[in-house]
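Presented as structure tokens, the chain that follows is alone, the form predicted alone.
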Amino acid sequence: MTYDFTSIIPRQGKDSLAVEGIGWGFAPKAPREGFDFIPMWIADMNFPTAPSISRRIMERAAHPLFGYFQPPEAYYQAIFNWQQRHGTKGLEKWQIGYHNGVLGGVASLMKAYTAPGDKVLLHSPAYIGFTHVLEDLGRPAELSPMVKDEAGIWRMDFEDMERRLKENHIHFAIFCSPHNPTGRVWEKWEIEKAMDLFAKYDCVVASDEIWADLILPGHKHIPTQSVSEEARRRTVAYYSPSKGFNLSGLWNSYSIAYDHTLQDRMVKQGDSSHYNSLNVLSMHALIGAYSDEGADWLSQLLQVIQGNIDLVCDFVRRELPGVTVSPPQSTYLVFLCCDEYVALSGRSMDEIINAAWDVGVGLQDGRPFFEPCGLRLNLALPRSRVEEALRRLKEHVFV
């Protein structure tokens, strides 16, 4: 490995929610004495940032002025070049929109095309960020449960989707591709079928593609807008280097919209707050990420994550009876399903989760994602930490 994915980087005192937020809100509680904390809950990484990003930020920070600015051509060209990795060509500057996070962009589009009380379709398990935004904006979430096929692969239930779209007169959908939190990478036919339904019921589609950089070996990201001209017309896609390059603290996401009306109405909503503006350092972070060196770092990162996923899946199947796992096809997040273990042991999910937190395994409760017996583990940390977490789960939790 050219880059460092093995060092355990201390994060205390560095404003890290992953380690300094324990015991707050829905975060894990602090471990009991004798156990250090292993952050496996919030979706950020515990690896040093790609050197191309740090270098680009430091070069710009060396200049003593931070006044008003405008994005240079290098910013747009970096996005154009990076999107070609997904097969997207011919982008123009007007099609790129800036947002202070994907959730903010989705909220802007939603406010432009829905009214309070309108239901919005999305799939469950569901990313809690989306459900919180919907709740805050007064747009009830209409959840279409995904189902596992005979191979344990998460699939959309198209009949259920259509029923909900029709019965609830839904005209706005959030489509997560790759899907968070299951890590599913949709095949082209699946996206086509979903978009056919959205077209049939005249839905504007917010396609969250923030995890598109973290596609694991053997899979390929298909941009939602690429599957048909109709999908291109009615969809706004959202991207960011924040997940693939661990830049969530720098707030930099962007959208792609090919329809002038979609773009204009979304931008108007974002501009109405008067603070949805690009940050000069986050702009340079994106340029550093979307570079040849950034691409090289990312390819090595994916090997590390795949190794951690293989480690966890093998361990669960071998050492944790009653617990099942479906290997994700993207992201660095793994869901453990404990339905059988709960039924056999008589223990509650609260008991299991608290036992894990007690010994410093900071995993996340699956219930807010609408997975009643689920546990979510973030595996973007050094392999030695993953191994230690698994040892504690076996010896102190699933006993």
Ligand SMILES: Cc1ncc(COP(=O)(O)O)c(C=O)c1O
Given for the second form:
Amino acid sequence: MTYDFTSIIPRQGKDSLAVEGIGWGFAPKAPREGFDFIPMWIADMNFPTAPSISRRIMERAAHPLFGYFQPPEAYYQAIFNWQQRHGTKGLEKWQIGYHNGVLGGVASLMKAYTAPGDKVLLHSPAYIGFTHVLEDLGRPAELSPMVKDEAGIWRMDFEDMERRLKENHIHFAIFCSPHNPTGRVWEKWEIEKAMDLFAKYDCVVASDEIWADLILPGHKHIPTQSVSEEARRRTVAYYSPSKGFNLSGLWNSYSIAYDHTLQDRMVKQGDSSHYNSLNVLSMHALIGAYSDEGADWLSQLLQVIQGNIDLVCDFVRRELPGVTVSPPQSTYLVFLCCDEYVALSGRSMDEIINAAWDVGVGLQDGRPFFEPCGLRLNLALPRSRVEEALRRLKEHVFV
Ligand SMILES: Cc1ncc(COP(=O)(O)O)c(C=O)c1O
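Got the form predicted alone; any chance of the form predicted in complex with the ligand too?
All chains and molecules follow, beginning with the one already shown.
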């Protein structure tokens, strides 16, 4: 490895919710004495990012004038080049929209195309951020549960989706591709089938593709808009270097829309807040990420993540009876199902989660994802930390 994926970097005092946010939201408590903290909850990585990013920011910061600006050609070119990795060619500047966060972009589109009280379709388990946006905007979530097939792979239930779209007169869907928290990379036929339904019930689709940089070996990201003319027309896709390169604190998301009306109406919503503007250093970070060096760093990162995923999946199968895991095809998140363990042991999810946090394993409760016995583990940590977390889970949690 050319880059550093092994150092344990202290993050305390360095603007990190992952380690400083204990006692906040989904991070209930500090470890008891004798245990250090292993952050495995919020979707944020514990590796130093690609050097091309820090370098680009520092080069720009060395020029000490930070006035109003317009994104230069280099910004758009970086996006256009990067999108070719997914086979997307011929993009034009007007099709790119800036958003202060992917969720902000999804919220803008939703405000433009729904009214308070309108239901929005999404799949469960569901990423918590979506449910927060829906709650904040007063649009009830209509959850279509995903189901595991015989091979243990999470799939959409198309019959269920259709029934819900029809019965609830739904005209807006959030589609998460790749899917958080299950880590599914949808196959082409799956996206086509979902989009056929969304077209049949005339839905505008917010396709959240924020995880598209983190596709694990053997899988391929298929942009939702690429599957048909209809999909291209009714979908806005959201991307960001924030997941692949761990730049969430820099806020530099963008959207792709091919339909003028969709683009105009969404941009209007974002602009009318008067604080949806690109930050100059974030822009340079994106250019540094979407570079040859960024691509090289990312390919090494993916090998490290795959190694951690294999380690955890083998361990769970071997050492944690009653806990099941479907290996993710994307993301650095592993979603464990403890239904059988809970039934066998008689222990509650509260007890399990408490025991884990007690010994510093800061994992995430699956209940806010609508999975009553689910646990989400973030594996974007040096392997030695993952090994230590597994040891503690075996010795102190799943006893
Ligand atoms: C699927 C998905 N969408 C959106 C986000 C948040 O994006 P942002 O911070 O750009 O709003 C996350 C963060 O984990 C995510 O997993």
